[in-house]
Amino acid sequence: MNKLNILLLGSGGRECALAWKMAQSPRLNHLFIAPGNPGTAAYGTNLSVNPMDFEAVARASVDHDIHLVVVGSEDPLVAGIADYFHSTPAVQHVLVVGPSRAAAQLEGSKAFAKQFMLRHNIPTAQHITITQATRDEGLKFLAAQHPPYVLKASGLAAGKGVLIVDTLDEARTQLLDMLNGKFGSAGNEVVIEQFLTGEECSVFVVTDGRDWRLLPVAKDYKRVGEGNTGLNTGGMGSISPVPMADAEFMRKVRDRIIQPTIDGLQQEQLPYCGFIFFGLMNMGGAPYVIEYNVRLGDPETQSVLPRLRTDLVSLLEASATGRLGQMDVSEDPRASATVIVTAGGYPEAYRKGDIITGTDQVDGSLVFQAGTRTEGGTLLTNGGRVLAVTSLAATPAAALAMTYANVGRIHFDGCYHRRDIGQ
């Protein structure tokens, strides 16, 4: 059994959790993560490189004897970082887990997205691409909806780019307000789009741009207030499986969103390896595509890995080396529960450097630490997602009874979390 060196690029709870998975794998030598944080690192070895800096990146997989590194977050991999590597000498043996640059603009670019979903006959949204010369088809379009209106910034937004406003005033607003850069270039496009009502789920394969393998499906909570209300964030929790995702629906997205993405890629040559996710809305039984990413979700991901089965190291060599045909997805039967907490004033402006105490007093789950550091021994906040405590279970009542009771052992000054994740 051939072992391998793999080097994970992000800091987030995402990549905590990935971490923990991938230390559990027979097949890993040695795990390191770039940056990392004070969590990754009971996994592996923490390196001070910005996943941005592909030189750097580069450097480190040499001098660490790197065979596979996987993309954690979307910015490298819609920059392009696994083209730099197929066409830089030094590491172009490396695997990489991720899609190419252009691939990567399902994320990186909602409008090219929507018009993939268009030219694949993907189920999506009705909506039209505005930019600064097109913003007076924008109001017209925005009159001729009913509220709630959609926006969203079609480049990426450290996930805030998407707003949900309940007049044409307000809408009107908005779209003038990202068109003059309220979300810097990333606004430069503005999708609007039809509002869709049901109930949003998420899906995630990994593929290696023929084969496609299911992970266990999640639902997560973006709104930062109990009952679904405030602003939009990073997401609050997660839980998995999904109630509403039977059979009878997951036969549909299989048949009508996933292998017509994974048709759509080698039709239009757009290599592609790694995580696909997407967001999707139950509409009367009927799958529509809110929005695609091209890695894991956060926190979808500290759900879903704690009930893959499947060695997760075998399945991303397999990914990146074209044989994720000859791999099988085993999941777990029991159900899991993932409740983040927060800094106090997240998402807006919050207060970094409180003393986290409680992480030791957790009793069968699992804490995957995300906006945190050390300072003389001491774990500190550091983010406004600072950590996510998840639990498996027989039952979800269970599994969030268990969540609910740790993520009361945990303090510091200021934490929220929400308390009706799963209801």
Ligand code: AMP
The other form holds:
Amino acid sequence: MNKLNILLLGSGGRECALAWKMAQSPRLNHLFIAPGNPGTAAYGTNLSVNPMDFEAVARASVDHDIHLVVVGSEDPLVAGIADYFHSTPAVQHVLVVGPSRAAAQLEGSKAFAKQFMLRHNIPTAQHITITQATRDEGLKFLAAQHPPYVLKASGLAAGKGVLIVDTLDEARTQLLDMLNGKFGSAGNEVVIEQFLTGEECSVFVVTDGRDWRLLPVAKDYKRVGEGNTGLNTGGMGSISPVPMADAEFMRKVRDRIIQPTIDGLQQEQLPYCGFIFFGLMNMGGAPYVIEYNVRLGDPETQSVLPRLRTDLVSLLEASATGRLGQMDVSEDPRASATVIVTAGGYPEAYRKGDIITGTDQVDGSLVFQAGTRTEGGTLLTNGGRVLAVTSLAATPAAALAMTYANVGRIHFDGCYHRRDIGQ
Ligand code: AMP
Ligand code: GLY
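Please move on to the form predicted in complex with the ligand, as the form predicted on its own is already shown.
The next block holds the full complex; its first chain is the one shown before.
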């Protein structure tokens, strides 16, 4: 059996979960994570390399005889890291799990994604794309909509580019602010769209561009406050499976969304391998795409991967070599539940450098670190979403109970978590 050296790019809780899963693989020789965090260091070797510095990533790949690069977050993909590897002689032989720059526009340009969905009859909210030159058209479109109003900076805005506002006045102001650079160049184009109501879920597939396999479905809790109130965050918790995503709903997701997306990518000759994340809204039983992402979700991954029975390294290699058709993917029937512990104040200003205690008291759950660092052997907070606690159990209620019992054992000054994940 040939074993692989793998370089995983990223430093969040998602990457910690990916590292945890890959470390279990009989196909793994050595795992490197760039830059990683103290959590990933338990599963491999952290390298202080910036994923956006493609030359440095390529050099690290040569130095460590890397066979497979796994890209955790969207920025390197949207900036073209897959193309860079394919066109750079020293690393042409390295497999990259992640789409081409052209295909990564599914996430990198919401305007592109909306047009793609229109071309392929994939259900999504009605929309219009506005630039400075067409701002009057945008103001007119807003006037014809009902509140709330949904405005999205088309480009990457670190998860902050989506605004949902209640009044027409506010929507007009925000549109003009976005066009005037509120989110930098990400707002050069603004997508205004119809507000969809229903329950959301996150569907993930892994694809080689032709075949695809479904991963466990998850749900993410985005608002900071209990009862889904307060500011949007990167995600405060997740569960898998999602009761609403039953067999009938998932049949529609396959037929109306996943297969047309894969077919569309092929028809448009957009090379794709790796993950596709479909952010979906269930509107009266019918799935609509809210957004595409070209990566796994965070904190969904922390709930999804513990339920994946299939060997992740084999799955990723198959995706990068066009052999996914030969892979079976199987799920653990048990339920998983993830709660994120954040620094007080997140997603607004928060403190860093507080001492984290109790991770060694955790019993029966997994801890995936995100915003942490170590100093002289002490674990300290170093970000807003500090860590995730995940449990797997026979029922969702048991998984949640175990997660919450262990969250209670972890402490740092100002630590915060939602107490209503999964309810
Ligand atoms: P996004 O960054 O595209 O994931 O959007 C962030 C969140 O805004 C989504 O998870 C939804 O909760 C919400 N959202 C985005 N677009 C819409 C829409 N058209 N209708 C209702 N909610 C939306
Ligand atoms: N949890 C949503 C995301 O990763 O975009």
